[in-house]
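Listed next as structure tokens is one chain, alone, in the form predicted on its own.
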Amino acid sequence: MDLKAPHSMGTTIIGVTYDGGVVLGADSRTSTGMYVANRASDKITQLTDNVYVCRSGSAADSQIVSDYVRYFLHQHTIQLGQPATVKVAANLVRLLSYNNKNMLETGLIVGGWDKYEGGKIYGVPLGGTIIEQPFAIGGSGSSYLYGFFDQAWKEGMTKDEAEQLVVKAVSLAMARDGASGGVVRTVIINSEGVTRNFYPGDKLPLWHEELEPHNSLLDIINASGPEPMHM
């Protein structure tokens, strides 16, 4: 076990638009090789009052990009006298990611609401491409979610439907992806402001072959195992 390995957010991050705003969601596991360095990290970072970013990949790289973008957007807001749009924030993320693509290992999802275009989601994957999408998924857990989203996502969802979809999708990825885990955090952004929600692990839906949460490992050891398979 290499405890000096770089901190990496082998992650599940999601951004979804709905009728009136956006919902961002993420798991909370940060790992160092095979070691879980932080089981309750916050991967949804505020850029402005109305724009947030979901971070995946190298924790250090995603944090420094977020810090620079937050600084530039603060200057931008002071100069213009009004909040930056989601498109401006996403393009700043894209500019930093693309110009430093040989040194950065991070994929980001920018989401927010502004009075000009409403709720918007932009994906900025590894390399600095920018893609406006009705929904975006990223991180190692996203591999398990493409088919699920093709089936489950629909236009014109309500706020509650969109948040339930995000929580369900993140919990599904956590069940399948060893690098995703912990709790689920969501951020809802619309014309009324920002709402943060927290879903602990024992409140998430269970998927195929997942164990019920226990207070002690002894509960699991003493519990009867699954029935053996017969040919």
Given for the second form:
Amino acid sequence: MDLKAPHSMGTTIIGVTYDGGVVLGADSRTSTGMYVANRASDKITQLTDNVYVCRSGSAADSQIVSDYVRYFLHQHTIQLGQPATVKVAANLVRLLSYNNKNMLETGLIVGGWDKYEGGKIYGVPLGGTIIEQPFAIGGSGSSYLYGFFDQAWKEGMTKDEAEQLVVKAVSLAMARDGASGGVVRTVIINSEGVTRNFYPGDKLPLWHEELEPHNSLLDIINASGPEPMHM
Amino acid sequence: MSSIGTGYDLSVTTFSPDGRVFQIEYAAKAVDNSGTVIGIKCKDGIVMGVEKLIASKMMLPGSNRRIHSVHRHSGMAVAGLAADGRQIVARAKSEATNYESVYGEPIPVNELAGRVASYVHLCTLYWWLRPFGCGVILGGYDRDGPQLYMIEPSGISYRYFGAAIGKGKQAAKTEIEKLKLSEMTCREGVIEVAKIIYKVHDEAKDKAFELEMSWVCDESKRLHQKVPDELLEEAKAAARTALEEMDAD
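Would you mind generating the form predicted in complex with its partner chain now that we have the form predicted on its own?
Everything in the complex follows now, all chains and molecules, and the chain you saw is the first one.
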């Protein structure tokens, strides 16, 4: 077991806009090689009162970038005399990511709410691109979610619909991606403020083979085919 | 109020016994000797106008611009020493583009005004630098709406509904105060500014002048630009008519 391997967050991170704000979601697994160094990490980090960031990739790199951006945003807020916008936060993140691309390995999703643009999500993947999106997914677990979002995403969801979508998506990815697991954390940001939610294993929907325990092969042979997934 | 600060006015780093820095006050006099510059904030934008005194008939009309664009959304009208004004505009342009590269959004007008003011003030702190001999009216339109600022050679910057600097500033301010700016559109504002400049122009002391105007408003898509030619001509004609009516009284 390689205990000296860097802590990485094989991860699933998601950011989704809804009518009035954003919902950010993530799993909680931090691994050192094959060992799960932290099974209950918080990958959704605060940058300002109204902007949070989902971190993936190298844990160290994503933490240091968040720390710098929090510091710059704090000074910017003091100078400006009002809360920073999500766009400014995302731009600071991508400048650090881009200008240090040779040394960093971190994919980030910046999400928040400001009074000018409302809820906004910005993806800042590995090379330091910045892209504003109605929803963004990242981390190793996101590979399993592209098709899911193509089918399940729609404009103008309510807050609860958006959160349910995020929880469902993260739990689907956790079921298939070995590097994602643990619990699901969500952060909802809107004009009223910030709400953090926590979904332990027993609160998550069950998938596929998790649904029925099999006592004998005969059960599988005689059972009818799996139900198609309902949305 | 003119006073000689004998002995205490040799350096910008010297206070007089009554707490004044004379060099800064002398710098302000340089501004007072220049052609009038006006800025007003209408309900949908900013209008700025300059009374450009023409030194020689050989000068090409449209040359020696006194109003400069600082960024897409803001512009600056300069009064006083022209070369000093060029420095301030260059600095403002640089601050604006730098802010946008770091923060990813256009510089808020109040932030820009603060930076220009800091820069002007900086040059009043060292004995080896002289103060800027120019005042600046900065007008811009950002996400908080249209805003107008005036920066003086001392480095003071305030936000205004209407501002005037230069020779005819007292008369201009009186005229501006008569306007109902909160109900006026920029289109109407352009006409009013032209009238005021024509009115405060002193025919006896200064011969010819050229009117230069710019605006940034909803009609210009929140971009700072020269007032379109036909509107400018309309404004000049209205101003001349208003003057004739006054003379006729």
